[in-house]
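Here you get one chain, nothing else, as structure tokens; it is the form predicted alone.
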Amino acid sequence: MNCRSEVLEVSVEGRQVDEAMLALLHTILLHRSTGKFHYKKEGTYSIGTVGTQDIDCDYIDFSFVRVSSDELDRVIRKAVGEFKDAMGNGTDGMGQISLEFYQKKKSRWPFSDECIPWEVWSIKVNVVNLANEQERQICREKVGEKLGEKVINIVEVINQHEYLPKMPTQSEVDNVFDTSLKDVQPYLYKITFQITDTLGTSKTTWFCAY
């Protein structure tokens, strides 16, 4: 299986890291989530609706749409919070946060299931140091414009006819979707991030969500 890989790059002020990452990650997950599956019998099912919610940013002139799921939002916010904490309060170094979608392939006992990635989104983040409020206002507007461009890019890529896991039977649904949330069903995913300091030293951390 070929895994599609996409890279996005953004430059932001330190206080904008959270909102920029949430906007991009939630945009991707909006298009990689379905309503809950309701099986009537094996091979027959209905899919619930997915609600959406508009979110206004505080430090960026930008609004984005996310799945209306507080549970999913908490998971993503926790991952983004750990990413920002790992970057620290300084302006040196860069970071990258990746959202990987995968499916499970059952293995024979005693081996663990194999996780096969089919799509990876990597967001490279450069934190800039601004001298005064005027520069912050300009950055607020420019970052908003850039995020708008990135969201359009995400939608264009997702609308291309590439690989998606086939709809599973009831017994295999946990191999394709995260069924742990009560109101939405994203494809299985995990989030990782990597921080690089001024010396070129990298540290990778895995934040898994199943």
Given for the second form:
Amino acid sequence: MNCRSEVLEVSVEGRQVDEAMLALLHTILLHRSTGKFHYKKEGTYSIGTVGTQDIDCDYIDFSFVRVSSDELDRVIRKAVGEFKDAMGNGTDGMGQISLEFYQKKKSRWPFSDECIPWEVWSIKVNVVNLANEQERQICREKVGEKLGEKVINIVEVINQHEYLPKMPTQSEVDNVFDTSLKDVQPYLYKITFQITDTLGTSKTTWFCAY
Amino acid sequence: MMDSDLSPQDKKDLDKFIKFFALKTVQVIVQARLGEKVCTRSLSSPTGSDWFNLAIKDIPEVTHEAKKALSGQLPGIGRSMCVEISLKTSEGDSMELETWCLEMNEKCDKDIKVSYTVYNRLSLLLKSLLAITRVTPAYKLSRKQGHDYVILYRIYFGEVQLTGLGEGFQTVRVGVVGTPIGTITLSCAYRTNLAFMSTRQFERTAPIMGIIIDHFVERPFGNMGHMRPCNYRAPGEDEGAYNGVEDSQEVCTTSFSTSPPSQCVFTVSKAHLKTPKPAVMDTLKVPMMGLAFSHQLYCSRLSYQPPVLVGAADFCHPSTLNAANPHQVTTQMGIPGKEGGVPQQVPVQPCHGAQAEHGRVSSCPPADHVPATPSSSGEGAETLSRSIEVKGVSPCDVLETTFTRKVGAFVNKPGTQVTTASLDLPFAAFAPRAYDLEENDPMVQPPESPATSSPLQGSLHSQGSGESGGPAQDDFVMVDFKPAFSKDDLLPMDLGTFYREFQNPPQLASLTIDVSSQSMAEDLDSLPEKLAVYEKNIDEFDAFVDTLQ
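Can I get the form predicted together with the partner chain as well, since the one above is the form predicted alone?
Up next: the whole complex, starting with the chain shown before.
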């Protein structure tokens, strides 16, 4: 099974990094989260309900929908915050934040469990500095339009209905889903990012969300 | 038929999925155009009433409209369900913004599992719809609706019509789901041509958007159904009026199996729920009155009045008032837009039920027409309309009367004496006669106002009027007050000078020696004649005396 890889690119102003990343990551996670599984006897299970909520961006003319889960939002915000800090404030630079969905494959002792990615979303971010308020206003609208295009791209990919992990049994659910949240259940994922500073050096930081 | 290989249970399940998918699709689209943010809670435990495991509330009116459009049919090959979103301005102009199409083509996927894969993919498609509805241009417009325009929706079934979107419309595909009987596709065609046509309605405020030139083209198809407001009635406090599931609505009891796909278990059962609590504790953050007002849309005067539910709060329905007197409503009643304060509560305006039933989509009637309303609350609204019109007239009348000042009789004011057409002043022969027109009387026709306007003058102008209060403006008249002895007075002098100058007025001409030198006899001789004339005109003198009282 080959891992599907998608790349999205955006150019944003420094203060827009957080919201742009949150918008795209949450849009992906909306499609890659289900309700909580409740296993019953006889090998059947039921699925909880996923709520959604609209989020308005402050620095971008854009609104997006995310899963109604404060826990999940906190995790994503923390990752995006670290990415933003690594990018630096107010400086030009490039970075890439990746959202990787994976499955765990149990290995025999002494080998550790293997993480096999099945879908990776890479968001390349180019941070620009703007000179005046007029440019910032134009940037607000332009970035909003761009994010809209990216959301459409995401939806196009997702609705191709390519590989998805098989629904696990109760004993294997933790190998496919992140069951740590109390209200929703995203597929197992991890967030990583790379920063390329102005000197061209690349730093990779692993931020394991689960 | 492609579904000949489908088991009866699978066929039944598939039909049910398609039906509820269509209903949920409509809900998502309309709720995304309400103009407010949507928020629903996640529930870890399934309630059995949330189709596709998504918390999408059901606005009863929207479900009703969707079911009415479907008329018991399902979207299928050649039978598409469409949701049309339009914009309507306060002046009655309307424009289609987008059309969402739920279609089915002939491409079948016979191997797909209905009760598992199709269901989950439909759930995924709904999530995509949630995302895409926030991305098309109509979303931003719907978030800003209020004074100048509102957003309409219309559901129809059958052939897709996109001609109202103008040239160069774009299409975005939300997604596809293959089924054994065909492939379900969900897409959106949206207008891109928002060029300005008229600035008439935007002369006071910055234009929010333009009106395209071709929106006056008549629809090529008749019997298109009705436009409905993107309206939402918030539930009552007990939430009893707002049920996620209607009585006897089929409940989705999702139960999946982790066994191999051939042993998937999926049950759909009917449940009779009498007083079910909503599946999701919806927290749609909408000020109800404000939302109802700002989303009161109607096209062709076809407003939909849902049946009053127990516990449901009343909502404003001033759509007719808006259409009838858009400017009067906004200026006289002072109802602000969404960003402003709380709108006034107006009586509930019942629907034009008779018109709605006929399914006409006529062009919008003239803006000054107040449609008849059958119910008592409608009369109230109509009265309100009328009262608004009266208010609009009276200020003008008041202003006009301030100018009718008459100079009294016997006033020695050469050159400025005002004579009424129907009255001869008594003893007019003794007074210098100078027939001066009313127009030249500064007390009746004030001279042009100076560059600096007084506060009083400013207060007599209605808001939003033009710069000059000249004859071109019918609503108000400029008043230029020149208090006596002010620097702008006609006789620029102070009070002391005025007193000294006029302290000793000259003798009346009638009492001078020259006049008295006339023959007394001649005067006495002419007296009877004069008395006769006066006696003849006694009625006029009486009327004159009455005016003095």
